[in-house]
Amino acid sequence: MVVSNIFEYRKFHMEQFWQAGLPDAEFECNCILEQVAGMPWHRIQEISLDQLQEMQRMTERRISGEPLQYILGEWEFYGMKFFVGRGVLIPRPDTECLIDLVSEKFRNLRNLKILDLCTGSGCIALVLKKIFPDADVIGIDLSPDALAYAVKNKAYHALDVKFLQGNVMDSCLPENFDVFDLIISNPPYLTSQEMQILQTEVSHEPEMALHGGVDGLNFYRGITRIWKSKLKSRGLLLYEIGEQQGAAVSEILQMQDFENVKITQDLAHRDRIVSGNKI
């Protein structure tokens, strides 16, 4: 059977988002259909009664508080397509801002070496390979859930980068690799106390992906006390924050006698990076 009154059917799933109190219904209602059809929205003519009951099981899912990246299977971060699911934690647009400010650092030079800590799906270390491809890349991430997303989406980009698990706060593991230009990390960073608090769609993401100790800063002194004898002299330390965290995430890298240390706002004004320079 083949349906071809398509918008009655998208406007019928699109007043089930806006009954479920979803803010961006029209948008997400259009996702799950061009997932489900395989092409823009506006473009489909008609679509088969499988594929109506595939698009009200992912809107039942989505109702319930499932996020809309784990049911579309896939996002986009700085342009690339990115397999995503339970496991993994998905690529948000803040990130990007990180990105945008290796860009600017690291223009002029060539064959860097650097490594991608609490990495995840990859999508930090395989959009800075695409944008330096003759950097050496690595990515490290305890959880085999994420490294295996992260693999797919290598796989998918056909991009050289090298995924390991490993536990970032063990203070062996550094022993293992070389010296970096450039160490980045998205490490976990909310508190207890805003895990006890997580929207609907973000408690579906994995703690360990999230909870970064009592204070969320846990990684931070972690990451920057066992690895800042990976770093070359000169070498970038670059770390994502919660937007409270930039005075506490500065002093930690000060503390561990790091120069140059500064905190950088993303496009909503807010603090979303904290960076300094190995001495």
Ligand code: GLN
Second form
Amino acid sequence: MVVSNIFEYRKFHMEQFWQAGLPDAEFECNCILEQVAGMPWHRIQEISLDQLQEMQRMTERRISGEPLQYILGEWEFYGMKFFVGRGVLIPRPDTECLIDLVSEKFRNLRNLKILDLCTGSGCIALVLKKIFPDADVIGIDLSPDALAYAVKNKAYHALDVKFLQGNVMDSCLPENFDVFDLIISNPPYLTSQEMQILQTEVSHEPEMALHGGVDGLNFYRGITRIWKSKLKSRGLLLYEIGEQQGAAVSEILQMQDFENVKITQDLAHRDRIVSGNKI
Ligand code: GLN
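Having seen the form predicted on its own, can you show the form predicted in complex with the named molecule?
After this comes the whole thing, all chains and molecules, with the earlier chain placed first.
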């Protein structure tokens, strides 16, 4: 059976979104419709009963608070598609400014050695490999679930990044690696208090990708201390941070003798990056 009054169905789903108080009803409904039909929604001529049922299931998941990105199973980061789902942090637009900063700082440099700690979906590592095709890029994460997505994303983009499972807070782990020009990380950085008041959607994401200890700073302290020896002289350590963490993370780098310690803001003018060079 084929149903052709797309506009009516779109409206029907949008109304469910509105009633559930979801603010981006039209955008999200279009995303779901496009995913189900496999084409831009304004080009859809007809939709099957199976597709309609699929759409209703997705709408119900969304209304129950699951993030749209998990329901679609994919999301865009820096113009590239990434597979995502339960067990992996969803790439955020905030993180794109890390890529901008690295592209600018390392422009024209060849054969870079790059390490991405807490790589999650692999979005940072894979985008950097795309921008610097001759770089050696390694991504490490503790979560096998997250790494499964990283590996799938790597295969999809046919990019030669090495993804490894490991605990970046384990002081012995660096022994297995040579030195890097850049160590980059978007570690878990929410405080215990912030974890208590997560937005419904964020509460579906893995705690281990979000929670950075009581004050949110555990990973900055640990990674800076443990991985410093794996940066080349003048190498760059670059962290995504929460907007309130600029001063504290800068201090962690300064205490470990990093120089040029700097806070950079994202497009919304919130502090988003702390970076510093190893002396
Ligand atoms: N930026 C994320 C958030 O606010 C947190 C990601 C992280 O802890 N690395 O939900």
